[in-house]
Every structure is written in structure tokens, then in C-alpha cells.
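To begin, one chain is listed below as C-alpha cells, in the form predicted on its own.
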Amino acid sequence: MEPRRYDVAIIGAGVAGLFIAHELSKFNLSIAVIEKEAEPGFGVSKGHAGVLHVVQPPFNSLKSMLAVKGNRLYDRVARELGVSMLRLPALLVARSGIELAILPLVYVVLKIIYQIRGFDISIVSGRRLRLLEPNVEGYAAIMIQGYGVIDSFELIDRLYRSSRARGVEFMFKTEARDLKIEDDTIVIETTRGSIRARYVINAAGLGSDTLASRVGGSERIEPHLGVMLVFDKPQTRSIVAPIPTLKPARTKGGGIIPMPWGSTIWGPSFAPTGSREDRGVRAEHVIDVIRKFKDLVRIKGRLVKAYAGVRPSTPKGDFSISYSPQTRRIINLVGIESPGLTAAPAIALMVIGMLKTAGLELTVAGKTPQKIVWRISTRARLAINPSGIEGHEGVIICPCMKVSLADIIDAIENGASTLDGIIFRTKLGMGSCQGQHCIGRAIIAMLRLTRKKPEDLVKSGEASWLVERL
């Protein structure tokens, strides 16, 4: 059978690959997205906290510059896609006499670097800090305006749906194994056959270095584990973190992050790991995160969840976005770790510029794309007008997060094929009880709606069955 042919093939449906697909879909191109997981955003993008960063060391790095550019683009992105985003300041808190002594120097450095880029930097006295954040312990702080928290699950879903509506073809459960150059065509060998494309974007996350090496790339990934803790109550109004030292650093060290739906995240941590697949959280990981932040904020609410993500770090600790040494028709994105979410819109524009330089003709699509009417969740409808709830919206499956049967139906109709896919799209089970009262009901609803057998339902993909197979 003749391999399928496309103008551009994107390997990886994480947030970077989805943003590239979303922007390229505005042009008259045939585009395919190849993803080994069952749904979009199930790789590296699954394990972060949704923070839009401003400060990112090293300050002269590519990821720092792209984070600033991407941060500025998110207001447009949120309007365009109707994604929930909350702009809020970050407070870098001095908790000791030594940290208080270095605060003025850190303030001057940050002001020089970021004030000219449009981010307001100021010093907050101890008295004002207590007024702003009564739950935070500290002598003083540096306030940085321009941070944000975005519903990254909603963002991923809407990038996917908008790209698909413009004609992008998605191939899930399809792993890219090899790349071969044949004249002006790139052959992608996958677990489901060969695919041909004139240009290829390798945005394969933790597997991006392996694919890049197939066509001469020398980039290497050193995976790092990041553990995050979830509390069921709000603890701060701002993103709060310890004041950083001026030593060279590859990570900001995490912080206290208020989420739009009322919970609080502590973390992430940053530690080397020998496995790209192991996302297990151990007792020592939880203890390390608690020890790091327990003197910064008084704990409110219960610790209801701990989860981990694996960062595709490079030895240099920076993004690597470059043409393949063998052809400009392949662009490799290696090491897209934190702040990859923040930088993703800017990464997409950078890649499009590189494609144009490499010879791809970009003609704005003449046809009007299929219009998407974004549905308002039952949770939002209840907040606006409780008396207007009717039909399946009145069947509440998850009381904590007010997820209805209508929300689950909408998720399945728009691509959710796993339990995690429904959770990410609806916030099912993300409240205080962490699914104790709703996961079973959601599984029953999935069975009825998809008409699958119980043994065929999976949590996130292969070998994650919800019912044991005999």
C-alpha cells in the first residue's frame, strides 16, 4: 500500500506540537500529527502545573527568551481559544536574614532584565506582604507582575479540536520509530506503517533525541523527575516561591501555586532519574517537597494527591531547536522542558519561520474553517445561573467539581477515549475526595456511552485496564 503523504508531519501531540499544528493549520497545507499515546497531551505535557512563567534562568538561554515571548502571546491565545487563564503576580519571599540581605541585589538584577521587557518588578515590605498574603511567612518579598495560571488541560483539548477542525489529521497510538531521507521526502516509519512528508517537526518529548539521532542529531536527553503535591484548599492569592540565589541554576525550584478551580499545588521538585517512563511518587519525594515549602506558607486543607512528571532535560539545561544536520526539511525540538508550556506559542512561531526559511511555501488558507462553539461546563453554568440547568446537566457525576453527565458526553464526543481523557477535559475527580464518589459512576457512564466492554476500558492507554483481564 502506498504510504500516506503530507506537506508537514509533526511527531508529538504535546503542547508544543499542538501549538505548531494549530498555527500551521491556518495555511493551505496537508498536516499530520503522529502521537504514540492514546490522546493529546498524555506525554511530558501531562505532568506540569499550568504556570505561565516570567523569570527563567539562565537569563541568556533560548528557553528564557522564548518564555518571555510566549508569555506575552497567551492573552491572545486565551481569547482565541476561550481558555481559562488567570493573571496573577509572583512573590519571591525572603524567609531568613541571609535571604533578606540578598533581596536588594536580586531585585536589581530582575528589574534590569525584565522591567525593559514589560514586566513590573517591585519590593514588598514585610507589613505589605502580610496584608497581601496573610498565610505566607517572610520578612519581605519581590513582586513580579505578569505571571499566570492557565487550565492546561483545557488548552490542550482546544488546540487539538481547533486544529482538527481546520483539517489536521491526528494519528494516536502510533509511535514514530525511524526517519529516512529520500530526495525531497522524509519517510517516517511508525508502528502502523510508513508516512511520507515534505517536512517533519520532531516534537517527540522524551523520545525526541532518539529520533533526532536517526538523521545525524547529537542532542541528548537527561530525564529529571518533578514531583508535585495537591492540596484541596486555596492557600495563597499569588504564586509564592523562596527568593532565588544568584548562582547559575537550571530550574527555579518550584513554589506554591493557586489553581483556578480552588486547589493549591506545591512543587515541582527537580531530581535526576534513570528512567524516562517511571512517574512513580515515593515517600521521600513527598517529604522533600514538604520540607522545602513548609516554612513558606501555613498549610490549609488536606494533601489529597501527589503526582510526577518527567522532564526531557538536556545536559546544557536549555531548549535545542534546530535543523537536522542532514536536511533542513527536519526540525528537531529537543529538551522542551519547563517552561515549555509558557514558551509553546513562541516556539510555534519560531518553527514556522524556520520552515519558511527551509523552503516551505506558506499560503493563508482561503476557506473558512469549521466554526467551533465552545461548550460552557456545568460547573460554570451553575455559577452563572443554577436555575438554567436542565437535562443531562442536572445529572451530577462528580459533586466536588460539579461535573455532569453532559460534560462527560461532550468529552467523549470530542475525542476522549480513556478515563484520563475525561478527567483532563472535565476535572472529574480533581476535588477533595479525589474520585472516591465519582470514578465508578463515570466508568458506568463511559460503558453506556461508548458501548465498550468493561475489560476494554483503559485509564490512559495500553496496559492500564480499569477491569482486570482474565
Given for the second form:
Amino acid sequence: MEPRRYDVAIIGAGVAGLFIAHELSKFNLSIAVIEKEAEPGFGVSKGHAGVLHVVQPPFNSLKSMLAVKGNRLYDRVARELGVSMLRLPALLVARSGIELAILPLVYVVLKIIYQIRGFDISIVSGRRLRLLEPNVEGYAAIMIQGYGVIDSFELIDRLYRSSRARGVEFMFKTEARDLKIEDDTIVIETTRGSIRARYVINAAGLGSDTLASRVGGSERIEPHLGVMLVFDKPQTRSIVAPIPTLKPARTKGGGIIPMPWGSTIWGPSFAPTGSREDRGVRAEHVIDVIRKFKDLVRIKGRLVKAYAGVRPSTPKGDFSISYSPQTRRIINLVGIESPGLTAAPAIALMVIGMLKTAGLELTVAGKTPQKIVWRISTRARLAINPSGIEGHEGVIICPCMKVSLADIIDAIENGASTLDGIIFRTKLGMGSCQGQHCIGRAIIAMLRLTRKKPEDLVKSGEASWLVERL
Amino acid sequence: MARGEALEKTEKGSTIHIIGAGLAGLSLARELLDRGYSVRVAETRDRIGGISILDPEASGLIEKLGSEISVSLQSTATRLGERVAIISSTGVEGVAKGVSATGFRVASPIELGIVGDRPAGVYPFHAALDLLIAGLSPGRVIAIYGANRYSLLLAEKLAQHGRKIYVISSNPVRSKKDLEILVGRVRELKGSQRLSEIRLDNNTIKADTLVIAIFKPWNPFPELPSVGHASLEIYDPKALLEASRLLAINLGCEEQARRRVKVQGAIQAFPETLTPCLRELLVVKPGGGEVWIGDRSYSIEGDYAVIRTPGDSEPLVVRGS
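What would you give as the form predicted in complex with the partner chain, now that the form predicted on its own is on the page?
Complete assembly follows, chain above in first position.
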């Protein structure tokens, strides 16, 4: 029997691949998503702080253009998918006489860049700065409107679930190894057999260059690490960063970022790493981040966690979204690093346009699928109106983040197969006590709910076993 | 540390919520019940005993207190806006008068200066204890960071079940049960999926599990007075019972609101304020030695002492020699 042939196969269930799947699922197409990891968003997207950027240097790059476009699409996306998102400004703060002296010059330069793209920019006096941000230390600041912070884990979960509800097939723990072009079919050789599709989107993150090179691509990824520090209390209302100067820094951009669930992230740092597997936190990167931000804000809360994300950077420093030199039926997305999350909705529209140009017929699906009613988490219900919280909703497993047994059951029912899958969906263990009250109990709950053997439970990857029988 | 403000005057009829059914919470409940108060004990886990559950010197007492006192299990205190509330499967209940007996906080890797990979197999002490009680082992070759009463009890229990155990301590300690003790500090973790290697400042060990057992007193509800490990870093169950007794005297003091003396100083002392009803202070001095309260000196043998205070000079300063 001929194996099934999909209209479109997407390699990679990160935020870019998921947005493409989500948008394509609105058309009458058979779609497969192939993912190396056990769950969506476990690759590059895992390390994201959730910032929605505005303009990005270099300002005339594809990534800057897509970030601006993507940013504007997010209000609709967040509404459609019911994802928590905050709109907030960024403040570039002058902390010294010299920085104060260059502030007007920086303002004039930035005003041209930002205003032309529709983002309001203004100078904030020291007095107003203290009113806006009582914890921030500085003489004055430049305020840029239009940034955002989104719960990127929730976004990934909802993109995944909405695409799946509209018929997209997901294949996890399936790594694409090779691409072969046949007459009207692309054959994807994976670790679990071959998959055939008329069109292929390579959104494989850190593996995208290797895969693209199989069909003539020449981009090369040079991965960079970014360390982020998590504090357990809110510190600012805006994204706060020092005013940009000409000093080269090992931190690229980054800032003090308020999270939608009440914690604060400092970072990221920016440094090359030799290995694509490396997610190690190095002491010098922690120090870089602390040094960059410590004089900017009065620290509230405790430093509770340091983690590293990886960026699939390319030497050109821009996204590369192009047809394979050998066929227009393969589209390679290489170098989708920050601001990839911001750009992702715009990337999806761009890719759909390219598919259309390459001959894919797009007819809107006749039947509108049943609208998904997103469950409200126990934490959100407690914040709005605690009455009616009972049963499994009232069994709180994580006191800091108010995660209930009902939240864990919901996560597992909707695709969480690993401990990290539960953590990302629920925020379990992401509060002040960093898991002391919940991690053991969550593992025990997973055992009971999934009926797996203890040795089969994992944190994320297949070898990341958690426990064994005593 | 205890802040008496929230409990200005505790009338006998009103209910006091105790958050946590470890040794401190249970013994405070006993003391308050004996003084005629109505008490509700809320425990987030589905068992009582907290981290004293493995302690042979405490388990008998915990069992006894558990049979005398009714505890609401799987009832979790949390903050809802400005208020503290207790959430359980039967609903949400506000706390008007409460005491935090929430126990120790486990230090996080980054605050201990531990960097490197973030693989599976790194557990805070409490999580490892929860797993053990559920019949699970956190790993095969287990390093326990921090040598104290609780960590050594966990180490012994896991060793009894055939696990290879290392105890890592920044100070030299002696083990009764032939546990392998390494003196050093954990600096870096290695392991792409599961922990494989722990780098100390002076050594590297192969282990698949790190249990962090370095504890800090922490009251998540600072508007409530606290008792036990939420306010004191001490590793003697008898001291926890003493602290509960002192707090119960304070809570019951009719004149509390009017004449309170603040306790200050660099030495751990409990409670944080003294009422006219209470003239005793629990002073912690690990290893013993001399302490000063005001202008008088006292000699402490053992790790702590309950000291009768000189008078109501304001504030009361406790310092080392």
C-alpha cells in the first residue's frame, strides 16, 4: 500500500511551525507536524521569556519587518486563543550624567526609526519616571510604546490544541533526518519511517540548517546562549533596560521583564556556544546579567532561578525564509531566533503566501470546526472569583502558583506527557519555593493519572527519567 | 519572625487557623486547645508530620497529636489579594486569625551558587521526602547537599533501601550510620537529560540525583505570626515544642496589644515580641556559648535555651558574646 501523502508537512512544533500549522489548518488541507521532542515548544521556543518586540536592529532586515507585522497581529491572536498578554511600554533609562547627556541624541535617532513604523516614542523626565516605576533608579528615560509580554507556554499549548482540533496530525519524538525530492512528492526520512508530502516547511529551529543543506540550502546556524534570571516578585510595570550606548556588551538587548504571572525576568545574556545541545548556565553569564541590570532597579523578591535558552543565530543576523534552491515545494526557515515569537504570526502569513505562489491551492475549509472553550485555570479563577472552587479545583498542589489537581488533570488530558509539559502548561513550581511543595506531589499525581510505570515518567527527553520504585 | 500585630487580642471564642501540620503546627494546636481556644489546622499535604515524619524522636508525638487534633488535610493556605485563605476540596475559607507553621524553605540552586545544566534528578528535600513516602526513590546514586538532622534521616532511609548515598556538607560532620560524607560546596551540575555529574569546589562525583537539603526559615504570610521552622533555623524537635508553648502564651495574653516589647539583635530569638504574659525567650546559638540579653549575659549549652528575660526594657536586644 502507498503510504499516505499529506498536502503539507511541517518539520518542527516550535512557535513558528505551530503558527504555520494553525493558519494552514483553516484551509482544506491535510497537514502533518513532525517534532523531534516529546511535546510542542520543547526546542528553541522553550527558552523564551515571552517578550513581544517592536523594531529590531538591523532596522531594514526581514526579521525587523516581520516583528513589526507580527506584533500588530498579536492582539487578535491572543483574543482568538484566549492567551494572557500584557501590552506595556519599554523604558530605556539613563543612569549617569553621560547617559543623560546622550539621551536627546539617542532619542532623535530612535524617533526616526520607531515613529516611522508607528510606535510612539517620548522622553520621560526623572520625576515622571519615579511615578511610573518607583523601583527604577534613573535620571530620565526614553519610553517606547507597543511592546508586550505574552505567556509563551500558553500560546504554544493553544496553537497546538487548536490546530489539532482542526485535523492537523502531530508526530512527536520523530526526528526528520533527510529530505528527498521525488516527482511531485517530498519524502521526509525520519527516525520513525518516511513521511510523504506535497509541500514541506522546514521550521526545525536548531536543526533547520542541516535539513536545508540536504536540498541545497547554504545557511549555517551558529547557536548562541542566553541566560535569564528569575525573581519571584514583580519589580517593574514596563520592560526596563539601560539606554543603548556604543559599548559592546555580552548581553544583547534584554531587559527587566515583568511576567504576566507576577515574577520578573532579567536578561538574556548573549554568548556563542559550541554545542547545539548546550543549555548550561555559566557563572560568568549570570554575572553579566546581574552587572547589567543591578543598578537599574531596586530588587524586589528573591532570585529563584537561572536558566538558559538557545538562539539559532546565523552569521547574517537575519531570518532566512526561502524556497529550497532545488524546489519551490520546500520552504526553509533558518535563523528564526529572537524576535521569532513576535514575528511568528507574520512568518505564518508569509509562508502561506509562498506556498500559494508555489502552486498550493488554498480553499477555505467548508465546515467551521467546533469552537474550543478554553478552560480557566484555578489560579485565574481564584483571582477573579474564588466562589465555586471545590473538588479537584480545591486540591492545591503548588501553593505559590496556585496550581490545582484539576489543572494537572487538564494538562495531561490535553497532551502533557512529561513533567515539563505539566510545568509549562500550569506554571507548577515556578513560584517562590521552586518546587519544594509541588514537584514530588506532581510526580505522584502523574503516576496515578497516567497509570504509567514510575520508571517511564520523564522530565522532558526520553532519558530524563524522574523516579524509580523504592 | 512572629509579628504580633495581626493577633492583637485573641478571644477565646474565635477560631485560630494554624497553617501547617508539622511538629510546630500540631504542638501549637495542642497548646492553644489546652488554653481553651478553638483551633483549625490546615495541611496542604495528605499527611501530617511535615519534615519530622522520619524523625524517631518526633514520630511518636506526631502520632499522638494527630490522634487528638483534627487536621484538615489537602487544605492549602494561599494569598488571595490582600487576604490569606485556605483552599480545599470543600471550598475557600478566609483566615481572620492565623499562625504560619509552614516550615523551612529549601534554598534554590542559584542562591547556593550552583550553575550548569538543569537536568532531571535535582530535587528540593521536601519533594524527595514526598516521593519516599509514596514508595518512590528520587534516584539510584543520590547526593544530599546539606548535613542536618532531616537530611541525615533521609540519607539513612534511602541507604536502607540500597541506594548509594553521598552527603555533601560545607562543614565536617560525623555520621552514625556510615554514610559517605564529602566536605565541600556544590558548584556545577552536568547532565543533558538526567543528572550525571556533580562538581564540587574540591571534587567531582558521579551521581544521578541531587537532593538539596539546605534550609532557611521563611514565612510566606508575613502578616501572620509564625512558629517552628517558619521562624527558626533549629534542628531539635524539643525546641519546636518550646517555641509553640511560648507563642501560645503570647497569643493568649489579654494585655498584649498595650504593652509589647520588641526583640531585636543578630542572634535568632523567638518570639519577635514579648507580651506582659511572657517573660521567656527562646534563644538559638548553634553549638552553645555566651549570649547577651540587654546587659546580662547567659551561657547556653546545646544549640538553644529558653531564657527568662530581665524585664521590659524596650527594645530587648539579643546579641552574641
